[in-house]
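Coming up is one lone chain in structure tokens, specifically the form predicted alone.
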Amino acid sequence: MYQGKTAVISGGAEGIGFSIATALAEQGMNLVLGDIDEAKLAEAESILHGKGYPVLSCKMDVTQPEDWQNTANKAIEKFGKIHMVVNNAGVASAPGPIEKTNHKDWQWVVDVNLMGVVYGAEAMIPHIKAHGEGGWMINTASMAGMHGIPYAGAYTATKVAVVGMSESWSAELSKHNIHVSVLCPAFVQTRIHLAGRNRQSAYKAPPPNRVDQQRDDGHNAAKELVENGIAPEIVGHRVVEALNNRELYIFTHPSHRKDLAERAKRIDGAFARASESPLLQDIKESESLDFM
């Protein structure tokens, strides 16, 4: 089902992007990784290259359409066809209220979790379709994406819209044979938190604004919830795992259904309080959202 067919990848360079590759490139698959960091994207490239995985490495900004343009045609000059397109790149700004948020956070967060993955899909998926083989779209998104998270209303905003398009993408793309997932993982042992090392000039926020994710005790809570994550290569075995069943949500972490479960409670309490208003008795039944 893999071999030979070529995937690229989004911050590819480590963590899970990086574990994704691997556990492709023992499926078979040739690698294209996309990575800003270009010290991480040469370490990552010598290390497959040394376990004899078929690699391409290609520096890239995911909120630049260009930079993914680029990336498409690499893979195709170098491998032929793109089958895959995994949307893993993605940062997390300081946490803070709602009245601290600097909108230099807001609009970097929403430049990479969001329009990088509409920039990824809107240059790899044409090519996807081109070859008529059919293939993938894997989605990073988080379990911020099943129910919001306190004081992260923007990392909480994208990976919920990640989660919608996806929703929208698998229907649209199901007709191509282009099966969509969107991974979901709570706490995985990446360098998440330290996103703004990479953080591009364009989104420099000036220090007063600035808040810190770590408090004046000495305390960041941020690297110790990540560093006692799960392993990132559980995540890219999981991957695979979910990939083979066709699933459309991939979760890396069971102890949050409860937590899921409780939303849709609520939701079907709220569904039930509207249909009980006298305001809405009028309101026609629809048969579905699908209109299409």
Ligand SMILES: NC(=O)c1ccc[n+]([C@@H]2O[C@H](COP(=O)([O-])OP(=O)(O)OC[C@H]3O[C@@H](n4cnc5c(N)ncnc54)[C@H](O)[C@@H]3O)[C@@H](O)[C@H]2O)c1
The other form holds:
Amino acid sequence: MYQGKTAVISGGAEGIGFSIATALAEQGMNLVLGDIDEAKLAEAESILHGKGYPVLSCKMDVTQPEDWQNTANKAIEKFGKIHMVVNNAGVASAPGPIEKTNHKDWQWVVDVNLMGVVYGAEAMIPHIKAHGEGGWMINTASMAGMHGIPYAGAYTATKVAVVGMSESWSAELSKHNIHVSVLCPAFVQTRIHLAGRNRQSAYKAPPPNRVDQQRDDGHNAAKELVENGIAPEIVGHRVVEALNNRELYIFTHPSHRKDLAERAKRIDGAFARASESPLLQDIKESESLDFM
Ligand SMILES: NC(=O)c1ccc[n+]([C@@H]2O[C@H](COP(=O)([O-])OP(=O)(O)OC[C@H]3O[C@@H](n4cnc5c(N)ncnc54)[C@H](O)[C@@H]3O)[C@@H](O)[C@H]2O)c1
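Show the same protein again, this time as the form predicted in complex with this ligand rather than the form predicted alone.
Every component of the complex follows; first up is the chain already shown.
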């Protein structure tokens, strides 16, 4: 199913992206790693080459549509076709209360985590459609895409968007035999809590003029949660397992099932109260949203 096909993986130089790339290479896929971190990219390429896997690495910033086009061109030049895009690159700003999340943080997180996925889909899907053999799009969201996380409004907003876009694109692309999955991990041992290491200069916030204890505490809490997360290698293999089953939602932390069941119960309760409201008794059932 995967042998000799080509996957483009953003944020593929380390962490979850690297683990997905490795698991896909084990299935016989050609890899195109896209990442903003040139040194880590070279390291990843040499590890994968060392294992005999076909790999091309492309320095790119997912917030730049022209970088995506360059990566697509290089991928086609080297491997002929593109069959899979893994929109995985993502960042997180230090957790903090609403009034302390500055607009540069918002812009950075939105541009990488949300627009980066939009540009990836825009650049790669036409190439996947073009050969008619079908393929895959995998988008890395988070458990934060399934329910709001306190002190992480920007991150949550982008991950909810990635889940929503994946549902939308799944319905849209199935007739092209392009399977869409959205990966929703809880904590994984990566360097996500140090995401600022790759923060582009356009998004640099002015340094605070005093020590901000609340921000430091938020950073330390995030670091501890990530360090106690699951190993990234498990995530890569879990992705392949779920793709084999053509799952839309890919979960890696079964213990969070009860949180989602609780959320579903709260939403259902809200519908029950709406259906009892005297204000809404004359409202007719609306048409299905599945309009195309
Ligand atoms: N680690 C976790 O606990 C966790 C949990 C849920 C979801 N996620 C998501 O997993 C994805 C991967 O994160 P990770 O945990 O492996 O973190 P990581 O920091 O280890 O890896 C992220 C990779 O993305 C690259 N990157 C960052 N900005 C980029 C840009 N503008 N353009 C191209 N590449 C860029 C980095 O260089 C790095 O190689 C992210 O979308 C993240 O939100 C992580």
